[in-house]
Amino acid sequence: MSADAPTNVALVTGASSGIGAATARRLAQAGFAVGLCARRTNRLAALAETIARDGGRAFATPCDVRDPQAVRACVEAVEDALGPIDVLVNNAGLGRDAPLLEGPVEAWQQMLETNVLGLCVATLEVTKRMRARDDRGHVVHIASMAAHRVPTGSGVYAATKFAVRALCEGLRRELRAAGSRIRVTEISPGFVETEFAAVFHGSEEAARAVYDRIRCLSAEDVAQLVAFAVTRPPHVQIHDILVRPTEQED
């Protein structure tokens, strides 16, 4: 981590696998103490042990970001254990194969509550603490290339990621209007080989059909971008990163 960087504690939501787990490991390697938040407690514990074994510092706390009270409790627990949060990585998110013409409505609700409401509440809880201290920090939203175009049949999922894009710019403008020095970054990956496709399509076989077509990004590829963005000098804000596999067409 740069000597000029004021940050030293990061909270990563959705840290139990994929981009979240890779980001937590990468930030720990960069010198951050890392708060780990997700629903799967066994995976969080294993990740915390791995980070500690590699010489880093981590604190794991279970949290379903769809529950605002759980998010508030998570933020408080991380700050009690590690100190003030300087970087928030809003990574928790999911997609479901639930077209507008078919549903089910429950899948739409799960995506909206996780990808949008959970992100908003985590952002609120962390930024109000940042502003009450020295009004510095960094908020990173993990969006998607679906925030920039709408794949057929994925209208609701894309809508949640378009919302993330709007929320990133909305947050930036609110912070600037308030004279805050908190920075914001949105990272929009294309195909990343994680558990996302298996959850979206409901099977490992379908996921393999997606990921075997081209060489996809790895979770580590995205984690490196997060680490790069949050370790720039305080006067540098990287607002929007779009990253695709070289072979991805759309």
Ligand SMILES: NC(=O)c1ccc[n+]([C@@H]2O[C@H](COP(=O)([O-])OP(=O)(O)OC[C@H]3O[C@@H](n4cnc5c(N)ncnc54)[C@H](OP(=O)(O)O)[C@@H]3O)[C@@H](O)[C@H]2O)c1
Contents of the next structure:
Amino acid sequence: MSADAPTNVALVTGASSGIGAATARRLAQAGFAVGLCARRTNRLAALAETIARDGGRAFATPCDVRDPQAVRACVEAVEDALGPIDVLVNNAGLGRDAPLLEGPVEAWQQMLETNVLGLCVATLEVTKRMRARDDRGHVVHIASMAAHRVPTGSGVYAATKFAVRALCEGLRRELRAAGSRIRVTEISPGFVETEFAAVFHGSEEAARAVYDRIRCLSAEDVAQLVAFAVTRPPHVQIHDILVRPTEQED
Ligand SMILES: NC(=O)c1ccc[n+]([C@@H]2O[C@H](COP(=O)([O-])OP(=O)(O)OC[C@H]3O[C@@H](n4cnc5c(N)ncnc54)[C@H](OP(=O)(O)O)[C@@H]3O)[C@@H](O)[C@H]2O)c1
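Since the structure above is the form predicted alone, I would like to see how the form predicted together with the ligand looks, so please show that one next.
Below, the chain from earlier opens the complete complex, with every other chain and molecule after it.
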């Protein structure tokens, strides 16, 4: 971490795999104490152990971001364990194969509640605390290239990520209007090889077919961008980073 960086505790949502796990490891290496949350507690515990073994500090707490009360409890638990949160990485999210002409509605609901509602509640709970202290900090939203164009069949997933983009700009404007020094950033990746495609298609085999088509980004590629954004000097606010695998066409 650079000497003038104001941050030292980060909460990463969806830290049990993929981009969230890589971001937690990367931020720990950069000197942050990291709060880890997700639903799969065994994964979180293993990651916290790895981070500690590598000389970092981590605290794992279960949280389903669809439940506002659980998010509140998670933020409280992380602050009790590690101290005031300086960086929130809103990464928890998922896509489901649920076209607009087919549903199922339950999959739309899960995407909307996780990717949009969960992100809003986590942001509210953390920024409330930041504002009550010195009104500094950084909120990073993991959006998607699907926040910038709509892949066929992924209308609802894209709608959640377009929403994330609107929420990033909406938050930035509210913070500026309030005279706050909290910064906001979104990162919009294309294909990243994680558990995302297996969750989307409901099968490992289909996921392999997605990731074998081209050389995808790694979770670590995205984690490096998060670490870069949150370690800029306080007067620098990166708004959005669009990042695709070189071979990705769309
Ligand atoms: N992979 C890509 O190609 C890609 C591209 C652009 C954007 N993204 C975005 O990147 C973010 C991370 O995805 P990933 O690619 O790393 O996929 P991933 O490996 O499937 O990770 C998703 C993470 O979100 C967590 N999560 C899902 N639902 C949750 C809930 N209700 N409450 C708490 N945590 C929840 C999962 O943890 P649990 O299951 O343990 O709860 C997991 O840790 C997502 O927002 C995704 O939309 C991914």
